[in-house]
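Starting off, we have a lone chain in the form predicted on its own, written out as structure tokens.
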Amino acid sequence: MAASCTTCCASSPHNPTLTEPCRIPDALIDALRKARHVCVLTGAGISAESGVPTFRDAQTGLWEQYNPQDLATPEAFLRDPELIWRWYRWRRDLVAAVEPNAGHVALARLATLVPRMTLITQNVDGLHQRAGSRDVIEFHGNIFTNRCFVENCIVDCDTSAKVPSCPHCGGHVRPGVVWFGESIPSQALNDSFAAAADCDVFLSIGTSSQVFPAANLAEIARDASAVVVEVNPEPTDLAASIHFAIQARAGAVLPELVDSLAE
């Protein structure tokens, strides 16, 4: 089932890896041309190419003494909401300073070349939307939105306060991201699983395929007979059981893939 390619594009069914640079396989382009529905899942890797630190990257400066996983929990917010807001303002500034890369732009263009595309992201940075993508399913929320901690709804509020307050109930406001120990929003979860089960081609881009339940999506698509493709600088555990594993940066291979599809 798997297609493969080394730097010289030699084929081997036992090594489903296409390394950068490499010609996009005709079979993959053909599958995209025939697809009525393409589903895309992106992870931290595509944003890292824009300069967004991955969540597990070492903290810098003031934050070196903190473990990110100890800050991204409801319990941490209850203990010290001011500290959590200081950290998230720092992260918001980091994200605001970067731009979408060629991979983000290529995915926005891909949506114009296929009958239907569902874009699901594990990232919270909004770079897909800034690149022109619409109706993005944000699996883990968005770092620039604000959510009432009490009522669990998105709110518009003054974020200049050390701990912003909800304009409706007066409770604390938190960043609008999904923290450790919290469930994925039901609509995002249901829409993502439905898209994976319905698509003809599934692209897994820049994700480790180790964070669940997002990691289940490629398996759902594969079990539904979709053509499954991984784009990642390092092959994941998913690579050996899918149709194409492209060992490359999203910003390098996605523009080439979209150009080939548009020809």
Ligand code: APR
The other form holds:
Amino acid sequence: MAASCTTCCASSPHNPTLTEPCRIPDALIDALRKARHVCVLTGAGISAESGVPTFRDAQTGLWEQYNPQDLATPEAFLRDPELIWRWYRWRRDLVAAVEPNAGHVALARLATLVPRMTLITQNVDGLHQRAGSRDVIEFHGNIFTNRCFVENCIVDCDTSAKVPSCPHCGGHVRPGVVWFGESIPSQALNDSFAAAADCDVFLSIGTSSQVFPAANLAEIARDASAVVVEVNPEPTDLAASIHFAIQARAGAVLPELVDSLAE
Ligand code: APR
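The structure above corresponds to the form predicted on its own; please provide the structure of the form predicted together with this ligand.
To see the whole picture, the full complex is given below, headed by that same chain.
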């Protein structure tokens, strides 16, 4: 991919957008080499190249008629738990059938090249862990876990029923993910905010930066004088106020970035 790219200074935000194909700017590699702590936030875009639709992509097939934001809510589950379980079983099967892509693998390798890395993901697909990343902060939970809707605790249960039941109280079991209108688990929230405020480089990868509080993290890092980088083929509102806006696919940029750092 390595054509020469537009120059890009890291001295202040409002830099020209880098477009694919591009070589990683020396100033960014230099910032990563000097970083004591790198914080990474990923969104659905990093899993797109594995074949997992992003949250705001049109849904396919049976689910085309639904807006995910209407399904991923406690109200939707109370209204029709069977429908919500059908949707999540479809998503679980889809994720189980795909593989981590070069972007996931590159982030797992990046963690071995810097003194400290915090990886925060908004994704619930577990692909970072399957690519070898450890201690992943799952901001919105994990699609393969199950939680009792009544006791609000993770349960190990038989999920063959149309709507699985809690083995402790018999109440409905739901997927262990954070739905719209629900709070982020406090540990994940606190650890993520602390990492954004402490890091020297913040990489925002494959997220539309539309959903808060995850979308606050890049600004917290920028306000704490970190070098902030976005990797997204479609620049977001964030792109205008950060140091590097790399308008390219994560699967193309991240291996290049890690190879350049490892040189
Ligand atoms: N590489 C990098 N970015 C990509 C790629 C790619 N190959 N393909 C798509 N993108 C970008 C899109 O341009 C988009 O900006 O990924 C972003 C995905 O945005 P969303 O679909 O909004 O997903 P996300 O930002 O993760 O949503 C955040 O909102 O819907 C809730 O809980 C859900 O975790 C999700 C949260």
